[in-house]
Structures are given as structure tokens and as C-alpha cells.
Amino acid sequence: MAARPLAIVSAMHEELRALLPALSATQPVTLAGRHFHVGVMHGEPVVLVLSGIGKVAAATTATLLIQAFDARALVFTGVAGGLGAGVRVGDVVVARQLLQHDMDASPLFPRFEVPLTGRSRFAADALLSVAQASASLRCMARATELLGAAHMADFGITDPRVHEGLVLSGDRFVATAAESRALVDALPDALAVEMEGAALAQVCADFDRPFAVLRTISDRADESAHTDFNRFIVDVASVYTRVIVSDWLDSTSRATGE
């Protein structure tokens, strides 16, 4: 019986393209308009896919990875806006919990609670998240080597760090300081905001499948959020994704003795 793959889900085309050169024995599979890339990376069976933007797209992708490929774990990579104090452009956030900030069925249910589940926060897998955080720390230690001093200066990146905690998701691009303040007022422990992670988390909880969410901070979720976004994805986020995922897969292969 073939080994169950690890699923690596990218939010952006550039991140997926950064990972594909390391994939061998590639088999393309198309389902529901998504192009899945099945193969081997660093000795591990994997399936790579672009999720699409937003919670529905992420939920559909996660369901297909579990149902069609029987992925043994899912790792989502992408960018996010920083919310927490000290969460800066060029940092990495590893989600420990995820919450849909635009879920509000009150007064029937408490604000943020997913109706009929009794919960608003979905916990990422502890061991998988520790592995992502460890790989991220090793990447941050090499940031100047990996990105180059010029790119770091261009984006104002100095001493990049790894944070772990609450990540918010919603079907709205948060791009004003007022919106960010409102989120932090409602959820003071929130570190970052994005558009997919909590949906993937809910699907994985339904299927009892381990997952992790890894986000590079591209902006501070304010009026500067659009500045050089596409260049940041290419020059910073895609580099982080390639290095962190490769490091994690190498560690996974060593742990399984392959």
C-alpha cells in the first residue's frame, strides 16, 4: 500500500512555484478545478496544491486532500497581516489556534462561535506546529543569507522572528488601521489576520486530521497593506516557504528513518 502523503497547501501561485522544483516522480491530478501535484519531496510522499483565496476555497481544497488523497496531515503556507504587538513585516507566525473573525450568528450563538459546534477556536496540531516553528526559527537565523541584505532593507526587515498563537481568518482583506484595531479590541491575543486558515482548521477538525498553518507577515493590516505586495511574495514569502517546508520534510524523513 502506498504511503499516505503529506499535503502542502499554498495560498499564492509564487509559493507553489517555489516548491515544485523539489518535487520528483510527479503525477498531476485535476479535481474541482484544482491542479494537485503528487510526488516525493525530500524522501516524503507529498501532494502540493494551490488553495485559492478565501474560506470556501480553502475548505474545498482541504476536503479534497482528505477525501481524494487521504493526506495524513495538512500544512498551509501563505502571508498574513500582522496584528499583535511586535509582529512585524518579515516575521513568521505559526498558528496555535484559528478563529473566523467574520463569523457572527448572534444572538442565536455567541459572536465568533461556529454554530452547532460549541467552539470558536480550532487548535492546530501541537507536534506539527512545533515542527513548523522549529523549521521557521532555523530559517530566520539564515534570513540575511537567504533574502540578501538589499531585499531586507527594501522591506524594512530587521531581526525577523517567529511567533506562535492565535490567527484570525475572514473573507475580507483587512487593510485599514481602524479594522485592525477593532479586531485587536475584540480579540487581544490575535497575532495575525488572513483569509483561509480557520476554514481549513474546521475541515480538519471534522475529519480529525492534523494540520498546521504557517504565515509570513507581509504587512501590518493597515493602509500600507498593498505596498509592494507581489514583490514581497516573490522575494520574501516564497523563499521562506521553500526553506521552511524543505527543512521540515528533511526532519520528518530523518525521524522516520528514511
Given for the second form:
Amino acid sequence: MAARPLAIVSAMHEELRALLPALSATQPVTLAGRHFHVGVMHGEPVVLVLSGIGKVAAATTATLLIQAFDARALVFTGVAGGLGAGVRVGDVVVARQLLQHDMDASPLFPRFEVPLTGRSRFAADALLSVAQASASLRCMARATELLGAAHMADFGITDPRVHEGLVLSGDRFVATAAESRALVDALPDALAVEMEGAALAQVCADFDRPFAVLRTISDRADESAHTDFNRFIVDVASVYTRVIVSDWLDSTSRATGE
Ligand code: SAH
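Taking the form predicted on its own as the starting point, write out the structure of the form predicted together with S-adenosyl-L-homocysteine (SAH).
Full complex below, order starting with the chain above.
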């Protein structure tokens, strides 16, 4: 039987495009309108896929990765808006917990709780998250070499950091200071906001499958959030993702002795 793959999920084309060249022995599989790229990356069996944007897209993709590909772990890579103080553009956030900030079935259930699960926060796999955070730290240490001083200056990136903690997801691009303030008021430990992670988390919890969510901060979830969004993904986030994923797969490969 073929070894079970590690799944790497991206929300946007530019992010997937940065990972594809490192995949060999590629076999394409199309399901539910998604193109799954099955192959080998840094010695590990891997399936790469574009989930599309939003919670439903992420949930469908995660379900397929588990049911059709029997992925042994799922890693979501992408960008997010920074919410926490000190979470700046160019930093990386590794989610330890994920929550759907637009889930609200109150007064039947407490705000944010996923009805009938008794939970609002879904924990990422500790080992996988530590591995992502370690690879991210090594990447940040080389940021100037990897991104180039000019790109760093363009995006105002100095001394990029790695944060670990709560990531919020919802079907809304948060692009006003008022909305991000409201999110932080309701959830003071929130580090970042995006549109997919908590959906993947809920599916992985249902199937008891390990997962991690890795996000480069592209904006501060305020009125300037649109500025150079796509260019940031190409020049910064995709570079980080490629380097962090390669580093993580190399260490995974060494650990399993392959
Ligand atoms: N202008 C882009 C918008 C993409 S949606 C386009 O047209 O393609 C934003 C994507 O980045 C989602 O995958 C989401 O997870 C993430 N994201 C980054 N910043 C965000 C923010 N401030 N609020 C919500 N999602 C954000």
C-alpha cells in the first residue's frame, strides 16, 4: 500500500504555485472541481491542493483529503490579517487554537460555540505546530537573504517574528479597524484573522486527524488591508511558505529515516 500522504492546503493560486515546483512524480487527481497534486516532496509523499477561499471551501477540501487520500496530517498555509498587538505584516502566526468568529447561534448556544459540539475553540496538533513554528523561526532568521532588503523595505518588514496562539476564521475579509477592534474586544487573545483555518480544524477534529495552520501576516485587518495584497503574497508569503514547508518536510523525512 502506498504511504499515506501529508496534505498541504493553500487558499490562493500564488501560494500553491510556489510549492508545485518542488513536487516530483506528480499525478493529478480532480475531485469536486479541485486539482489535487499527488507526488513526492523532499522525500515525503505529499498531496498539494488549492482549497479556494472561505470556510465551506476549506471544509470540503479537508474532507476530501481525509476520505479520498487518507492524508496522515493536514497543513494549511496562507496569509492572514494581524489582530494581536505586535503581530505585524511579515510576521508568521502558527495557530494553536482556531475559532469561527462568525459562528453565533446565541441565545441557544453561547456565542462562537459550534452548536452541539460544546466547543468554540479547536486545538491544532501540538507536535505538528511546534514543527511549523521551529521551521518558521529558522526562516525568519534568514528573512533578509530570502526576501531581499528592497522587498522588506517596500512592505515595512523589520525583524519578523513568529507568534503562536488563537487564530480566528470567518467568511469575511476583515478590512476595517472597527471590525478588528470588535473582534479583539470579544476575543482578547486573538492573534490573527483569516477565512479557512477553523473550518479545516473542525473537520480534522471530527476525523481525529492532526493538522496545523501556518499564516503569514499580510495586513492588519484595517482600511489598508487591500494594499498590494497580491504582490505581498508573491514577494513575501509564498517565499516563506516554500522555505518553511521544505524545511519541515526535510526534518520529517529525517525523523522517519526515509
Ligand atoms: N483580494 C484577494 C482577496 C482574497 S481573500 C483576492 O481577490 O484574491 C483573503 C484571503 O487571505 C483568504 O484566504 C483569507 O484567509 C486571507 N486573509 C488575509 N487577510 C485577511 C483579513 N484581513 N481578513 C480575512 N481574511 C484574510
